[in-house]
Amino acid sequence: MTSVQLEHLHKQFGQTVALDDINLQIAAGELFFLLGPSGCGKTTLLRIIAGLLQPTSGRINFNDRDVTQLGTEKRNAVMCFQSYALWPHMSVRENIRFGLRVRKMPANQQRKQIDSVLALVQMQQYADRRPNELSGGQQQRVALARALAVKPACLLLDEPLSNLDAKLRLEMRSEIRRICKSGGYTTIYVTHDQKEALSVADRIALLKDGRLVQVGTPADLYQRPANSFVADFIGQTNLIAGMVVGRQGDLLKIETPAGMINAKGASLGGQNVVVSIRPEQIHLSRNGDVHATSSKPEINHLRGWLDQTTFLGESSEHVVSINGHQLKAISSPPMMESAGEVGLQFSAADVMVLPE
């Protein structure tokens, strides 16, 4: 297995930068995602890593080997693309021999590979077909067969999950995830989409304008965000402006345009901050609950007017103004409300106090 590490990479065409001092380290068999919006920089980070591309300046070590002026094949980082890129006169075994011809395997060791890998990727009855003949998640298993059949020591995937629809996207997530981790390759993969990522994670690089925003497991990124940027990207949230004007015990009492809502926290009074509340942490109540206070201030009520209900299935989500200010709770069970006026309630654990 191979480790990657990552010295102050930067890219630049012309006047734009790209990529700007980027440091990681990939450990051995990590299954690691680049995410972030488009243009920032994550697609042309796993070009260079794949030596499709050649940094403005910095270092790639693959274990303890300098890799950075070494063409694709030289470092053995194969990259499976949007398209998958099968040839379409092959047969599945054809389209996974051809990786291995090229490099010159015996013929007895190319059939034991071309077994070994249609087996992870669940694919040995379909050997023979042609890519016409499958499905896009069956195609998507034989690009992934094709690049694994060579043994890489660093699997790149580009958004490999793009050209699938949401069903088969959910299928083939695990499925990724089962394929790398049973054959402890190190991968790297790229994904727009921040679902795919929180699930099939080890571990997460946010990028942002060619920079590194964070880098940690799925649940870091989620549960604390570094910032106001992460915490919106990373899944659903409300941020609200506010500042610290007290404290009571280990709570901070936030002064917002929603109310005043206490978090917990180590800032200090007078700093401007903003607070982050996941919309699935905000229980909502109408009748009489609307009223009700609770003099436990680790639980804020604020309350509301009920503008807009949307049935999700398995969920609903819910716009709640106050003061001028909307708010976003879901409701699991759905909760099916016309408008009017609501309580909201959550916890001050819940509530994430942010730099400004």
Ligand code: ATP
The other form holds:
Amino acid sequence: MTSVQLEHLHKQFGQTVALDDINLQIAAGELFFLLGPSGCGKTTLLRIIAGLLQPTSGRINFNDRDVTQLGTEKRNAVMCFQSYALWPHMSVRENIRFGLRVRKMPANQQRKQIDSVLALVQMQQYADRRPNELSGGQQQRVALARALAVKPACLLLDEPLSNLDAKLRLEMRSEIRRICKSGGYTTIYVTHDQKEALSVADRIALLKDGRLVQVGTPADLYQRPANSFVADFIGQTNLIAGMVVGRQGDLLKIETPAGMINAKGASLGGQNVVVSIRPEQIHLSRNGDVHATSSKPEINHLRGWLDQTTFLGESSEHVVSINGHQLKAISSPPMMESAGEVGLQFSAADVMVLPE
Ligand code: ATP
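Form predicted in complex with this ligand, following the form predicted on its own:
Then the entire complex follows, led off by the chain already shown.
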């Protein structure tokens, strides 16, 4: 198993800075995600780790060994491309054998290794088919099997699920995790889909404009975002700019255009802040219920006007206007409400206070 260390990586294409001082420690056997909006530099970083692209400066270590100047094969990194890149004229078995033959593995070992990875991706019964006789999900499994057959030091996946339909994408998320974890492979996975990252990753590095914004577990990024960009990118949230106007015990009092909001346990000392409240933390009620419990400072109460409710199956999403500011609330199970005045309740403990 191989750990990967990236030290002060910098990549420039002409005037464009694609990566700026990237430092990361990826543990052996970790399923590590590079996540971020289009153009943030994730594919460039993956290609540099693969050895397909040279950094302008900085260093890449595999198990503390400097591999910066080594080609892809010498560092034994294997990249799985979005398109799968399977040979159309070869069977599944021959596709997997190809890399083993290039590496001059003895024939009897090749057979064993092919059987073993076919079993891992549960494709034994399709071994003699050609790629065009397989579904998209099955082709994805073959591409993974082919990459894993060479026992890579590091498996690199570039948006591996982007060619699959929504249902299959969900299915393959857990399959990729099962396959990577059961073999103990160090895997670096690029995606712009935050749900994919949250549901599959051990840890995520979120990038913006070529820089690391936050590195942590899915729960870290979701529950303790470093700033409003992270809060907004990871999951849905309501962001409201505000000003800290006082403290009452462990409650921070924040004046916002939507009204006074109390936040519990927040430590930010600055005056100007951004509060983040997840839509699923906001409970809607009609007027009477709001007044009944309005005395507790740990529970925030706002009044607004329900503009719109959208039925989403297992939940419904509401848009509420408060003083010209729109907030989203999600109710699960779904609650169909007609437009009109509503109360919004959310706990002070669910209010995240972020730097402006
Ligand atoms: P996407 O999700 O759209 O694939 P990304 O996060 O993978 O985006 P990169 O492809 O790594 O982003 O690109 C990062 C930046 O570097 C972008 O501004 C891009 O235009 C630029 N870039 C990438 N490759 C080259 C290149 N070969 N020449 C010039 N600029 C490039």
